[in-house]
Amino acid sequence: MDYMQTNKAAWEEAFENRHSGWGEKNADMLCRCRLPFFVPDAARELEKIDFRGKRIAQFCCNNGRELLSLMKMGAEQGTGFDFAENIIGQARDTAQKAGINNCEFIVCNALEIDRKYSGGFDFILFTIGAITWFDDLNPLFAKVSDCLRSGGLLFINDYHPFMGMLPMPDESGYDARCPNRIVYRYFRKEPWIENNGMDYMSRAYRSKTFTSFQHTMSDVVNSVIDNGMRVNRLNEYDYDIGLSDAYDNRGLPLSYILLAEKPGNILTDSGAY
């Protein structure tokens, strides 16, 4: 898993090269808004879940803003896991500024989360781009299943695997005259290798190597099922949630929400799930 170490170094470098003020208004947003860092469809799905008194976690939590949003929904305890130490530092700082004292942030590879968290969570969250950093989803979702209590929920809001077929506007394969042009293979096996920084967070620069991986929708769904969870819902949307708006509202699958449950007692009191 050498790519994990190089990715850790690349993410920490990107944070050191972050745009001025990046992430520094998160605490203010948390205090002023309800679920400020989720798109409306994700917020509506999350509003159906009763988080009161629940123990929740986010794997690959970055600077923790989504997890901290959910803490405002009444969760008893939150835990965020990410391997980038300086980004976790911002998560802790945001929690302190927002007065959220019942949320911890742990520096670790998600595949190596301590066994003390086995069966420890009622809800686990993944947001955009998190699972792309793992070459094999089976050990990742095995860890999720191990960490969920019976009846616990897995919630994924991510860009759709179809997005991996489309060139971004800053890539040579993009043609604005033919915006639905497919350039890459859906069943791509070789990793994506990038050395241009992390554009949403940092300026462009010759960065350390980011290695990410293409997964199909069946890879995602089957890995969840194979690790003992039941898919309750899969919604697909024709808008992107973080890469580019160039393809929005053109009838292409660009993002999705997956909700799965580890069999046991139902998490919500309302009966919605």
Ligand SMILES: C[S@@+](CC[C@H](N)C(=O)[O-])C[C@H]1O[C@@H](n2cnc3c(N)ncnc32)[C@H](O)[C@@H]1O
Second form
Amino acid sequence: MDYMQTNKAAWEEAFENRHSGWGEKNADMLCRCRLPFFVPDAARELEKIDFRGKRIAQFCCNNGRELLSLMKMGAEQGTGFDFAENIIGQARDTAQKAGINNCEFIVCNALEIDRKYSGGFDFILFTIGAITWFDDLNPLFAKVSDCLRSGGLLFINDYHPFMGMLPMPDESGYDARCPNRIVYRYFRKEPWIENNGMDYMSRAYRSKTFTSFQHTMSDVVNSVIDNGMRVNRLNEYDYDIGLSDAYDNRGLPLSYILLAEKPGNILTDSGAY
Ligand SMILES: C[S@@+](CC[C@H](N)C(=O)[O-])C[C@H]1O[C@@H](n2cnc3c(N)ncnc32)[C@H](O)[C@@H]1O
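I have the form predicted on its own already, so could you send the form predicted in complex with this ligand?
Every component of the complex follows; first up is the chain already shown.
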């Protein structure tokens, strides 16, 4: 079985084991707050974008909370893609409860998004812990580029690749007295294999296998560029956005925002301008 099929099964199992009430307050948050679920720096960058009348998408959207919060910025149509069937079920449920009826959620592997979406989006979003599930970023960003219309934007807010070098507090390599200690290689090629559930949504349990991958910052930037997009902005931040606050505000790059655009005049198949 290839690693994506195993990951799909592991994510669906994690949802089955979710903490009681996980995700169930999202509809309420969507009704009460502007741009809930984004860190302030991401919200500030998103506020600069005019979403009115736009067709927007999120790849690996999980339970849809972030995409749904962008829908409230005036987008005309939203589409969330994720391969976990039961998690997409919660996304649809949240949309309905929040009264957002112009956002669809599609169960599929992000690499196999239907060709009918080619050129279909003005804006594509990736957030926290989405691109790590792909061993090679090239087919992923090729799909993003294909789905964007000319002039469309890609927005990524994710863990900084530097974080992959740091042990988490529950790992044996972590030493609170030596918090800047580097344990893992930045250029790590072998995948991360984990069988402890998905801690932000479930308790720890002996789970199906999650396989994820370390990418360097140049892997990310070059795959975006090589697939016909132009990087407009790259911001780095010294705080984490989901794994642990143990390293926050110590001068280490822990998260980033990348904004790229698919220009109108690019010849993506030859790589030439
Ligand atoms: C860490 S979550 C993203 C979380 C989201 N940012 C949030 O805070 O709710 C990663 C998501 O990627 C999805 N995923 C992983 N690999 C995928 C693939 N190949 N195609 C589609 N979805 C995928 C998983 O099902 C999971 O919902």
